[in-house]
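Have a look below at one chain only, the form predicted on its own, in structure tokens format.
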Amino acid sequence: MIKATVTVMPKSTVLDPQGEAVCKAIHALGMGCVETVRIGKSIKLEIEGTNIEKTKSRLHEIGDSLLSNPVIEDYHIELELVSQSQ
């Protein structure tokens, strides 16, 4: 079994209010040492098999037509290959 993670992000260059709201309550509570913040998404996945290589190809697939908006979010896959008792 394959555990895979995608974090979805909103571009560098795209602004982010909820991010930014978060950070100004943040600085509210007394903590300003927190610079920025950019909020995204996680999604987690678990799939049958073991060949990595194919599964990311797939995962990119789900992530470009599903899990994120290229014109605004980039992503990224982690993945790690598990047993199947865990």
Given for the second form:
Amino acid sequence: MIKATVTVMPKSTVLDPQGEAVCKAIHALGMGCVETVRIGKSIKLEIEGTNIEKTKSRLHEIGDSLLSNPVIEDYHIELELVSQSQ
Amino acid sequence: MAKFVIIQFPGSNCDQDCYHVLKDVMGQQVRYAWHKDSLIEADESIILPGGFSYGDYLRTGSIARFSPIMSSVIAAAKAGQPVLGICNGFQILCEAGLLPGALVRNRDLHFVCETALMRVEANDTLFTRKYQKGQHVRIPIAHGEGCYVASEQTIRHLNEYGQVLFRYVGAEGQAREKSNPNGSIANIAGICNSEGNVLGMMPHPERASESLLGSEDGKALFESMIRSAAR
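Could you please show the structure of the form predicted together with the partner chain, as a counterpart to the form predicted on its own just displayed?
Below: every chain and molecule of the assembly, starting with the one above.
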């Protein structure tokens, strides 16, 4: 089995009001050293099979069409092969 | 009599308002189509209503875009049939690539529910021919993710080719930051595609088509579509 994590983040050019609000809250806690906060989402998938390359290309199809909107978001994929007994 | 089809997704909630306006107020022929259907007639104008399709999971409109009926909607749009996307419908049209850009969280993170003042930027389209160019209209908005964003190049193109049909303005008539309810680039409230047959807008014209509701400013949009269909 392959475990995959797709991390979707707003593009740096897109305003992230949620990240800005959290950044201000962090400053209110007295941690002014935090300069920026961006909030995205992490999507975890468990996929049948052991072929990392094939899985990666399929995941890119899903990432480009459904999981992210290329107008406003970037994403990256991390894959891990796990044994069936886990 | 014009023919309209209103697409219902799980979570649509302005479908009946659109139906009521077109059927009872305007006296047109209207039907619903469920998202699992696929048939759209060649003489029908299509409406994607407001709501929270598929709970707005992942991103607004992203899951609805892959509904079975959307391939028929895309084909009809490409064949030149009128397609109007209101609020969630606008978000779906952007996700489907029928309109450029995307809708993101409102600038101030609040859900805004108010009557917005807008300027009609172009009246040479099948959606706005019953308005005057520059006319101010009051139409309600109700959305959490209505901030329109697109690349600089796209915005320039939309402005240059008259594809911005509605822009938020203040009482003085200027499209200023303080009259922008959601942070949309260039105060954009509604845009059409380059062929002029697909319109996406965040305001709800169906909620402003009867004097009982406080404004009839949205009615001319449906009248424009009816007149276009009658030709």
